[in-house]
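Below you'll find only one chain, the form predicted on its own, shown as structure tokens.
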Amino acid sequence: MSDALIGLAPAAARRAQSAAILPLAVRDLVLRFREATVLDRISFDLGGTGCTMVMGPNGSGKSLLLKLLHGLMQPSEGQIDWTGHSATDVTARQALVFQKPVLLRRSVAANIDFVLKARGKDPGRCDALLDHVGLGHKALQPARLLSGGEAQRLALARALATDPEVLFLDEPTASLDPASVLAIESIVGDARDRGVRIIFVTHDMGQARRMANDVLFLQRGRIAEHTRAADFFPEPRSQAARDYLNGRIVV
């Protein structure tokens, strides 16, 4: 099967076409909500390779970082830098699965053809998408009747058929079992590996350890550290994330 068919030829050879929206530059982030600061002078940067997980405790703001990235949302105040490229051109270089996958009511098929056409894709890539995360024999069965594993790993082969420079993901793992989750971590690390940079939502420990090439930890708000994974794990720098790792609740 060609890479370039399933649309996980190497993300090096998708960005020689154009300037590569990487690497990723955020300043002063800040998201309120009436009188509330959700985020909170966020700042960091982020290069063209590798998984980032971001962590931290529920209501830390991981998740509506995410869409401030992604341009779901638009920040009160600060800076999101994808190497000077529009909003635009940024989101359609993207691709976001969240917990909950939002699937068409049709075949399964039809949700990868569906994309293929709106994005102006080869439209011949569908059965190799579907094959790639396991879901060939299925792709005539309504969609809806996917048990929620298969249906993370759909909504998965729908963002790849995009062809995404970045991939976010928000817990996608969160209530599927352990062959799932590792299903599911095999086709990320595989994408992660021919070049498309994962930025990727977890509570799951042994997950961020088996996968993470950084962590960005987030507590009420603010960034407690962000550090190699191969750091953060055996002695992490701030208190918070002590406290996280060793099963203390951190508000």
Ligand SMILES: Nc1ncnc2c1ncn2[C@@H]1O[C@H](COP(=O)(O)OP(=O)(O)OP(=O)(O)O)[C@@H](O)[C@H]1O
Contents of the next structure:
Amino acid sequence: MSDALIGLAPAAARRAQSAAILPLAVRDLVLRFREATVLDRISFDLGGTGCTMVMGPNGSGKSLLLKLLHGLMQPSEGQIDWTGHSATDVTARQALVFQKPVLLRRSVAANIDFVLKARGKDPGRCDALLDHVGLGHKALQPARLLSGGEAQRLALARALATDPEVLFLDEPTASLDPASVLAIESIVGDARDRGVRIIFVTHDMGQARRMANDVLFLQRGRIAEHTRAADFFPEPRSQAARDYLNGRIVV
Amino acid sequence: MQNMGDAFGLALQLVFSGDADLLEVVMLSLQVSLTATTVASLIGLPIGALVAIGRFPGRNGVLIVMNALMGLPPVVVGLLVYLHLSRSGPLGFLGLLYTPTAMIIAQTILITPIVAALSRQVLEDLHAEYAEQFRSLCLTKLQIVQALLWDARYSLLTVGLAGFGRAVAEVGAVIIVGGNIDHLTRVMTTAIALETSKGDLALALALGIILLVIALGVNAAVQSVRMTAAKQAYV
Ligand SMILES: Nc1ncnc2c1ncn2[C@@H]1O[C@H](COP(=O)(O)OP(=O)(O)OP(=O)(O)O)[C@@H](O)[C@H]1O
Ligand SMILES: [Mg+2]
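Structure of the form predicted in complex with this ligand, given the form predicted on its own:
Okay, now the whole complex, with that chain kicking things off.
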């Protein structure tokens, strides 16, 4: 599928029109719910391109970190600096595929159509976007009757419809069959190659190996390590990541 | 005074003969209550939507008032509208008292709070589900309201039905502002009250039967639309 057909311009070209939001610098980020500290003094930097895999045990704070970076939540303390922009200022230039996608009570095509129209995009791209994620034949079906994997693909198509410069993916392949996992990875890989910055949460080790440029490993709301993929997979630096890779409980 | 059985037989005869007077009363009832429901929806739905997604000071107070107004007694609404429309009232110059328009106004006031309060609940529940996704998509307030109204359309149909049901069945407000004038402002409920007090049970029963059938029919229609929608997971 050519980029022109699905209407996705190279992200770099779009970025040139407005002030860059990458690289990202996060400093001493803290998120508390009442007494509980769920993210604790998180600091890291992300460069302008590639795919960062966010990993860590259940409840380690991956989904919350994504929502903070995307500007959907306010941190209790700390800074998120998208090259001079705050997180809430750049929400519109990013897209997030939620762990549990919420689809509108409409047809599959109408879900995409709604976003294209709401965001002032060309409504003619709808069919191409659905074909791109392999849902072309389901266009007229009610979105809420899609299988778990199909719903994830529709959520991905909807995210791509907004032409994001940064794409957050929260376990987008958790309920997919192996062929669909590879299909999603290839779609995400396309986006990355067009210059979309990918931030991808996964528990799937094989997927992390296939996709990662770097790995951000969280444990109990802290960063256990942030390492280049080439260094992480042979031998993680942190005990937490080593235990996780070996299947030991580290919660 | 007829006995019950005779009255019932006569009533059925009236219904099936398509009696012109009867038809006139039924049509006026429908016209008044459907118009009131439409106007109440045009006012009540936006209010319900704004309160559902808005976070403003005094919101809880608005909620309490909205819910309290749902229980407005029809005679009190009738009285208030009467006071405004009577010749010495502030709107007396309009000459609306004892017209169908006055009845529409009274019923609209009666059911707008019902439409607003019930739709607020429906839309707030839906918004709780959609809010995070909508924030990620950076939608405007207007786009959010439009999307919520559209996606809740089948539930809102039931809300409209609740308003219509209350309007078409009430007698207290329309009798005060309409006056139950033959061929002008006589509707089903006021006719039933009058004919019963006159002892003409057949006509009263005939109207009662029609009122029940309308209520059942409208409910059945809405229910079947909702079930069709539910099959597609659109509810
Ligand atoms: N609204 C909230 N109030 C209180 N605690 C919360 C809230 N939301 C999340 N948490 C807690 O924060 C922690 C991190 O949640 P988060 O969803 O980020 O985990 P996660 O790393 O994405 O886990 P998973 O792999 O299961 O998706 C969890 O322990 C969760 O219970
Ligand atoms: Mg999660």
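We call the rigid core whatever largest set of C-alpha positions still superposes within 1.5 Å between the two forms. Values in this document were obtained by computation on a predicted structure and should not be read as measured data. Positions refer to the first chain, counted from 1.
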| query | finding |
| --- | --- |
| Rigid-core frame, C-alpha of residue 81, shift of 2 angstroms or more between the two forms | no |
